[in-house]
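Taking the form predicted alone, here's one chain by itself in C-alpha cells.
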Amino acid sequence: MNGFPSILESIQDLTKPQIDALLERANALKNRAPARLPLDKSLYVATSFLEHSTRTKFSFASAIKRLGGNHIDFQAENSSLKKGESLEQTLLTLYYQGIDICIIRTNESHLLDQFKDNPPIKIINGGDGSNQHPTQALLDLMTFIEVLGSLKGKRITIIGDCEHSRVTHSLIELLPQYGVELCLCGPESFLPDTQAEGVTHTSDLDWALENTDAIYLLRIQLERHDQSDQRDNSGYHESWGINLSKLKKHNVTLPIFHPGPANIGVEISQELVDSNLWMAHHQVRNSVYMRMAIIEAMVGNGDNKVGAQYRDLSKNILGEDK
C-alpha cells in the first residue's frame, strides 16, 4: 500500500483511508483472497519479543506463513544486544540479512520513535510498555463491526486497568474515528489522568453497564504497576469483575471483548467465558487475517528510504565531496 507507513508505532501513524483498507483486505484475506506481495522476492519477517506472548507473536507467525512467508524468532537475549550493540546497529544488520520487516515488542514505551525518521527496517509495534497496542486495536476494531455492525452512536466500554494498558490507548485514537462513544470504567486509580474527545471516564459499574452495547474487559497490568502502587486485588472480582448474575441483575446482554490473556476470576467469571457472550475467541482469529493485512500493506509501501542506504553517502569522512 504506497504511502503505508514503514515504521507502525500508534494508531495515529496511520489515515482513516489506510485503516479502511486494512478492514477491506483483511476481510478479503478470510475470505480465502490470494496474498497480494512483490514478486520479485520472497518474504522475511523476524519477530522480537522482549516481553511474554502467546496471541500476538503466535498469530504474527501465522500470518507470516500463510502469507507464504519465511518467519525468524529473533532471540534478543542471545544476539549482540547483550554484548553493547546498539537497537540500531542490530536492526540494520538484520535488514542488510534480507529481513523485510521487524515486529518488536518491549516493556519500553515509545521505544520506535528514535526510527521514525531514519527507519533501519521496516518495524511494526508488536506493544511497547503502557504506549501504544496499535494491530491488537485494529483487529478490534474489525471484530467490533462483524459483531456490532455499524459502529457509528455505539458506546463500548472498557472495563478494567485503564491506565496501563496500551491498547486502551490506541482504541481511544481509533474507535472514536468510526463514530463510537468510548467509556472507560473501573477504579478511579485504574483511569488515565487524561480526557480524550469522544471518551467519558466512570467508576459506576451499573451505570456502565446499563449504558453500553457492548463490554471490552482488561486484565489487571500488575507487570506495568509501580512498586508503591500495589494494591490488594483480591477482591477485584466482587467489585469489578463480569459474571451472570451482575447482568442478570442489569437485564442485559452484551458481548464480553477480551484483548487477552484472561484472569478467569478476577475480571471475567468462568460460566461467561464458556458463554456466546464470549467475543474473544472471535478476536483471535480476525488476529491472523489483520496482521497479514498489515504486512501486506508495509512491505509494498514502496518506500525507498529504509536501512542506511538512502543516507548522504556522497560526503567522505572529512566531509569533502567524493
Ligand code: ASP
Second form
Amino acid sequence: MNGFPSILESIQDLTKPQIDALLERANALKNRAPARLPLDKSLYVATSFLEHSTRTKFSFASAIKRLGGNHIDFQAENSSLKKGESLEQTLLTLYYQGIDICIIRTNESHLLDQFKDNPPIKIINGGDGSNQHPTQALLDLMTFIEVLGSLKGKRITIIGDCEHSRVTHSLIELLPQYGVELCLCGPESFLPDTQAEGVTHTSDLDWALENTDAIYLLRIQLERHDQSDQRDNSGYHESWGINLSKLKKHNVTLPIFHPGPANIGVEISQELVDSNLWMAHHQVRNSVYMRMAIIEAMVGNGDNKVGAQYRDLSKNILGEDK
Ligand code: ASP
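If the one shown is the form predicted alone, what is the structure of the form predicted in complex with this ligand?
Time for the whole complex; same chain goes first.
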C-alpha cells in the first residue's frame, strides 16, 4: 500500500483510510482472496520476540506462510545482542541478509521511536512494554465490527489493568475513530490518568455492565507492576472478575473479548470461557488475516529509503584523495 509506514509502532502511524483499507483487505483474505505478495522476489520476514508470546508470534508465523513467505525466528537470547551489539546493528545485519520486515516484541516502551527517521529495516511492533500493540488493536477492530456490526455510538468497556496494558493504549487511539465510546473500568490504580476524546473511566462495575454493548477483559499485567505498587489480587475475581452470576444479576448478555492470555478464575470464569459469549477465538482467527494484510501493505509501500543511508558506503571520511 503506497505510503504505508515502514515502522508501524503505534496506531497513530496510520491514517484512517489506511486502517479502512487494512480492514477491507483482511476481510477479503478471510474470504479466500489470493495473497498478492511477493511478486518479484521471495518474501522474508523475521520475528524477534524479546518477551514471551504465543498468540502474536504464531499468528504472524502463520500469516507469513499463508502469504507464501519465509519466516525466520530470530532468537534474541542466542544472538549478538547478548554480546553487547546494539539493536540497530542487529537489525541492519538482518537487512543485509535480505530480510524484508522484522516483527519485534520488547518489554521496553518506545524502543522503536529511534528508528522512525532512518529505518534500518521495515519493522512491525509486536508489543512494546506498556506502550502499544497496534496489530492486536487492529484485529480487535475487525472482530468488533464482525460481532457488533456498525460501531458508531456503541460502547465497549475494557475491564481490568488498563494502565499497564499496551493493548488498551492502542485501542484508545483506534476505537474513537470508529465512533466507539470506550469505557475503561477497574480499580482506580488500574486506570490511566490520561484523558482522551471518546474515552471515559469508571470504577463502578455494576454501572459499567449495565451500560455497555461489549466487554473487553484484561489480565492483571503483573510483570509491569513496580515493587511499590504490588497489590493483593487474591480478591480480584470477586470484585472485578466477570462470571455468569454477575451477568445474571444485571440481566445482561454481552459478548466478551480478551486479547489473551486469559487467567481463568481471575478476570474471567471458566463457565464464560466455555460459553457462546466468549469471542476470543474469533479474535485469534482474525489475527492471521489482519496480520497478512499488514505485512502485504508494508512490503508494498514503495519506500526505498529503508536502510538507504547505510547503503551509501561511497563517502570518503578521510577527505579528498590528493
Ligand atoms: N497479549 C497481549 C499483550 O501482549 C495482552 C496481555 O499480555 O495481557 O499485550
